[in-house]
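As a starting point, one isolated chain is supplied in structure tokens, in the form predicted on its own.
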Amino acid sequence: MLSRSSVCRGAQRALRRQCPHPVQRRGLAAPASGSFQYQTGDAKGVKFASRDLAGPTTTLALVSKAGTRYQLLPGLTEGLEKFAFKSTERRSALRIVRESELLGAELTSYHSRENLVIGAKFLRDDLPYFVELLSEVATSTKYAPHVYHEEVLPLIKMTEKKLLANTKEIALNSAHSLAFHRGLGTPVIPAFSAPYTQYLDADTIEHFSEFAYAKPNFAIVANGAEHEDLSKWVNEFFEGAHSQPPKDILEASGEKQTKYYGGEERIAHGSGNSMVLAFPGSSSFTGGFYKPEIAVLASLLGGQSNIKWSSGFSLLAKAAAGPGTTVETKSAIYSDAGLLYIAINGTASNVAAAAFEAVKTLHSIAGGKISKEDIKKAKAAAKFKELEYGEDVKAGLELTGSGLVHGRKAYQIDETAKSIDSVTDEKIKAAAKTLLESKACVSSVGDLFLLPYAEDLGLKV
């Protein structure tokens, strides 16, 4: 009978024979080569991109340059989103739902400040059906008045009520309005008190759809589909899309370089307390104003922990130590501009204390009083977040589609992550100093007796 020690020695020798070379390990937050790369193409004027991820399912999206930034009248983007997957010239809404259920698929529609996204997730072999379905949504949706009044408008009002109770979203919309006024400053969801219904009806939404679904203004993006297959079906089904948007909308929505303004707004609210401190940020990677140091600065400030039961390493983590208080720093990126913002929620006294701490921390960074270890950890966190975006199919679809539509270039996320490596301590220090010298956007929602003014915080508005 073999002894236990001899068996162990034999196993070790076998492993050494099978693994003659040491296992290569990737460094901290290093992307796998080519893992996030999209192939791009053009099919009769329709831009498309795909990456053939291994797996049995495919996620497909139509990404249109029809976010609230581009709507000519209040509520148009919200209305167009709610009309997605309603009746078309070939299929009723009931048939669309039943066929999708029979195929085990999920249908989605949502919008952001710059994009309207209509998508589906389904089994890989069903790609032809869903490319055709998206083409029908874009080219032959019936914008019937009774559907608008009975289905679309009630959904818009429900979304409004949800926003009304969310002080953080109110403050964030306010900060964007202060920063950019019109365009990117337009609220993602119509305000409850806004008289948008006097501008909105089925006909105006249909006219706006001719702009949103014109070939220059949208792109088709797929995860989990072969590039040749996607090219074939986009060629076949999107031939009927408008070649150009209507001239009146094109002239009225003529794209201008986004201008940053700054300012302060205070909104009384009885259901919570929020403050947003916002500053000029970075555009997306495909835009002309990309600054990787802004992403690192956002991670350095931080506020939220990625580790359960721990406050985290970020500089603002301790500022959120009060019970029920949250602090979050994000870099909102758009095609030609960006907004770095610190969002604070909690009781009025805790929000006020965290706001003072946030400004104090910015001064410390600008003065070079932050350790190299903190900056190193912030760079690793920023890089991880970019790579995590690459794994997140939803984010990857919208960013890639937006890059194709706005800059005719796919958003290659691993390239963005690599650019963070070039950020130096001096660049972060200079970025913080520039923010403090710029006009800030300060939005306060809640108990205005306790929430401080921008002047109290020492910020310029």
Given for the second form:
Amino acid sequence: MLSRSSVCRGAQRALRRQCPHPVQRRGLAAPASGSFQYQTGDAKGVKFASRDLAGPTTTLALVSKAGTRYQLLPGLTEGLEKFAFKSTERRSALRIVRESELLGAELTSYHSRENLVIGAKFLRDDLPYFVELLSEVATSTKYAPHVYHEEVLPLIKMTEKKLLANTKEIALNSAHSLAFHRGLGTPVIPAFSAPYTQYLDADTIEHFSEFAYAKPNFAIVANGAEHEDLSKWVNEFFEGAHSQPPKDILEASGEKQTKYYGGEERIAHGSGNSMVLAFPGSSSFTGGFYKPEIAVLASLLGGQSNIKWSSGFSLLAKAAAGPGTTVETKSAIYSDAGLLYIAINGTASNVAAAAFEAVKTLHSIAGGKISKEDIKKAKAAAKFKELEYGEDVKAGLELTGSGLVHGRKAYQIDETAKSIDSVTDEKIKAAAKTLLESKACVSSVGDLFLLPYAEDLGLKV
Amino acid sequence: MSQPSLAPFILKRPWLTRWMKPLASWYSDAAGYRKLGLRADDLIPEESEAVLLALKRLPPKDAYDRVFRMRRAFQCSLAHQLLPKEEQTKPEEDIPYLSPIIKEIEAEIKEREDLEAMKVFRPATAPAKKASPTMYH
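Show the other one: the form predicted in complex with the partner chain, since we just had the form predicted on its own.
And the full complex, kicking off with our chain again.
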């Protein structure tokens, strides 16, 4: 099948296992027990999903459709995230922290472009306590002005500063805003000291919370909890949530199909060099525009190594023009759109060389000059990544919750894995061709003298 | 800020309240701060952590008005004059705007101290019982 000189024995074995073996075939993609499937339910308008993984701990999360995409004013999501687990009508922030410390739990809150996730990890027995805690956060947090000024605002400033020197994040945010303008294009964390805090105060955050924590807009997802238990406690504690989001926000945020634009942006920056080449990608599996070939294309281009001390075998890993230069290809999926991006990071000349190489590689994929072997490897890697990602509790929770909230279905990793299997070489070739024909988003951050323009790369913007 | 006070004792008894009210009104009027346009809460000494924090937490409008009242009173005091009758603080305007915030802060401090001094124990009767929110306090 493969010569030993080109691929090590382990890879051979891995590839061999891919061949159809009807008897043995029972990988993660087709679990017999069904324990990877989420069970879903509805408790008086609150959607919830759970899967009962065996183990002594539970991860519980409230996933709300309140990511930066849905915020009406800049910084609202950030503010709401930082207000999680602050004083509620019933107990103070200090008490919440101390109590969860006593129970040995971990509280987290974070947001992405689409979702706000408020979660907790704890011992299995403490499920009722934490369901109640999440319901308290959602329904009776006190949005006091002094809490905003004393605790929330400094935290927002801190996250802002953290990204100030991160050229890769800046380039990614820029590429997203080029691709989607408003909505999905809103930066996850404002990387510049933009005057956005002028829109923020406790009252506007409270108003936004009525949108984020209205029953149709959030879902409860649990990993490692019995479905009946979760159902019982969600029924009991989440009755007080608003049944409808406020009309004005609903009208303003209105569900619009995301449109892809494309373009070029160049930002001078002193602390590093990054380029992001982005193309229209695939929506999430639960969304309407799912294209499995994009995931395979991303892993075919690759760039990141799975092995320590090696640059890896993917096409772009070979293109990274020197040590210290990293290339990474990712298919960022959102509920109704997606972005396939190649992020290059390193010294200016290396970044420029790698960018040229990346475009050349895309052309050779579109021209069908890629060996079957590489595509096979890429499919295996894409499938593995997908399954691993779905299995990863944190990512799985967010995907499942967001799938539920968007009114469709929970994220089922088995089905996505199956659809990756169905990708053919022709499809990949066609996908690469459409990418090159469509408008690209090119954002360069760093030493603009050396970083090339999209025109030089031969990309349409 | 918290000094011993008879007020809660009296307020609990309506008959006593009714009896003491005219006396209290007379006393606060005789104290004279209203004639300088101040409110009772303007007289709280600022030299404590809790009060300083409470002052920071005042809404901007309240903080501005407070400074205005104080400067006006200071000016009156320098000029050895009282404000004209219509500018003096009326009894219904003399509301506590700062002390609720101070009480809140003191409660926060007390809660922190209580939690620091807390002893954690597991109820001996039902060790395997499911945790309930109140079991540790």
